[in-house]
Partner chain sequence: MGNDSTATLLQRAIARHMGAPGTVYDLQQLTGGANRTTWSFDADVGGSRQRLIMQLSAAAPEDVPHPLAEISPHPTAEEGAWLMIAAVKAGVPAPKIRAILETSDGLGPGYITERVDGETLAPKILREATFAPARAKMTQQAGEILARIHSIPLSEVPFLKGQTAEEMIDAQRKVVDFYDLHLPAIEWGLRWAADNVPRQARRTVVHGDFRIGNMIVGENDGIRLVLDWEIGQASDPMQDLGWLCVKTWRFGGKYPVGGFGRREDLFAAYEKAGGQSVDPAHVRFWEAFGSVKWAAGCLRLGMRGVEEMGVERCAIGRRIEEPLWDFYELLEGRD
Amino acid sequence: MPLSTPKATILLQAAIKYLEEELMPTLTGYHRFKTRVTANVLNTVRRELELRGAQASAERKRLGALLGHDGEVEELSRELAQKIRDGAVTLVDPKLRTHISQSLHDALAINNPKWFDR
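Can you show the structure of this one chain in the form predicted alone?
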């Protein structure tokens, strides 16, 4: 991709800024609510673009360590779920608990980082 093309995250941030700072103050009721929802969706997409690559790489490493081999995140996650169902990996396994905790943290960082402030 040419370097002159703005990054998607910068374009999203500009759209969000317009919605939140210029459009929303002029709206009331239903349209203000829908604009807030739209800005929240765009913020979620922006955070996913910014964070998901590094998160997926770390998740892949954690899953590889748990299962003893490499693979794609989705395949490894399915395999881990099956091993949990079969009882081959127990829910009290410290490595599993660390993996689940980090995965939830990563999901919240994208979906609703305000939960970290509570």
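Same protein, different form: I have the form predicted alone, so give me the form predicted in complex with the partner chain.
FYI, this one's just the chain on its own, none of its partners or other molecules.
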């Protein structure tokens, strides 16, 4: 990440503000809908930039504890996914369930935080 400012998250906030507050009111139908979707995905990118770093280091620790060795998050997740499919871990393991719930919670906090409010 360059040291220059404003930060990427601020650039996104400004772009989203333009789309939502200035552009969308001038649009109807197809382009209004597409602009809404575009603002939503930019918000997802913004939340990912803000949240994913801390989430990934916590996820890596949880995966390391479950699998008994260290590694990159993607590699460890791949290994755990394969073990679940192969039946090499028990489904009811509370630590596994906690890890899965926390990972889903983290992803929703980025992709659609409103999902928890229903």
